[in-house]
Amino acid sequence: MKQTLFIQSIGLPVLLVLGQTESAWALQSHGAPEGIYVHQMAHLLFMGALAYLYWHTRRSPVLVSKGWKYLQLFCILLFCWNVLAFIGHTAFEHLVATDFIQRESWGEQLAPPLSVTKVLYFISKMDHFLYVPALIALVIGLRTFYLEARMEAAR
């Protein structure tokens, strides 16, 4: 179940990647594109961590506290948010200097017409609403979690 987990969630999406190189040399050499490959990949295999954290802690019997929820809505939260963060670098691979109106100042725009990629750029630029909220949610399971063993020191 876990294997078939990780194989769908990280291992999948590597193997796609990696299929598309052309050649296999000795000493590869890294070009401009695999930092942003890595980091794509990083993503994912955050949300693989997250997925699996979020279903370990709701099967487990024992994990009943008020601050597994908490827990819980924070891996929700960070999912979304890696999902976010990997449309935003998608889509920003996919624009082009033109795309852009005063490119580097205050009065920075996307050039129009706006276009699907444009807007999920422009969405995913905000994705501090999710992980803002996801952190809140991790503090207050903590502070949830720390006062329960504090509680229980104290008996």
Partner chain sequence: MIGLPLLPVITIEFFGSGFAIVLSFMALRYAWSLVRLQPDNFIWGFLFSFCIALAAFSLSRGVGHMLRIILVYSDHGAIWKKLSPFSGGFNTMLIISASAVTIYYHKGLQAYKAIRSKAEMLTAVNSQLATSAEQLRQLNTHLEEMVDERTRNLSESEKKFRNFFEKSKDIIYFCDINGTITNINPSGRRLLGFNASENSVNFHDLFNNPKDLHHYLRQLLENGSVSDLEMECTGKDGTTRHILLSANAIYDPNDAIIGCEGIGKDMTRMKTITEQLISHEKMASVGQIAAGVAHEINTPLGIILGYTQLMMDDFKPDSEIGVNLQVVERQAKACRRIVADLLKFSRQAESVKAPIDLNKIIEEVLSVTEHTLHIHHIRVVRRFAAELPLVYGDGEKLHQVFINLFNNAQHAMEEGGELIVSTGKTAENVLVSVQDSGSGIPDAIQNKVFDPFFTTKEVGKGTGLGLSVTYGIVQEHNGAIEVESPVVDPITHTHFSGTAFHMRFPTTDKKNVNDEEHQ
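Counterpart to the form predicted together with the partner chain, namely the form predicted on its own:
Only a single chain is listed, so you will not see partners or other molecules.
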């Protein structure tokens, strides 16, 4: 009884503090200038890892099941997402506050006239068109691996 009361008295305030919400944007700014450099390097490293995984799964004759095809599709889509995010971060660094109308609100818009940088930034904000299908391909691939392993274990 005392243990439950102790957990409730400590756990509830911790949950309340951790449960506070903040804005979560797809393209976040980082501390200048080191933050964006490290973030961009992480995108490059992630692209390299995805390219290697795709290359390895294509090259290995053992890895030919349907699940591996979905994993390869995941690698391709997430690689493209990383390229798009990299471009979006770079484009954002070249924009200034006057390039936006109602900045940092749900009604944020790009101020006219449009430039190549603004269009690239706008397109990069649509990264979910690559990210969501990539995650779906990953889930289908993992599910396929699970079903194949289950069938193999049943034999």
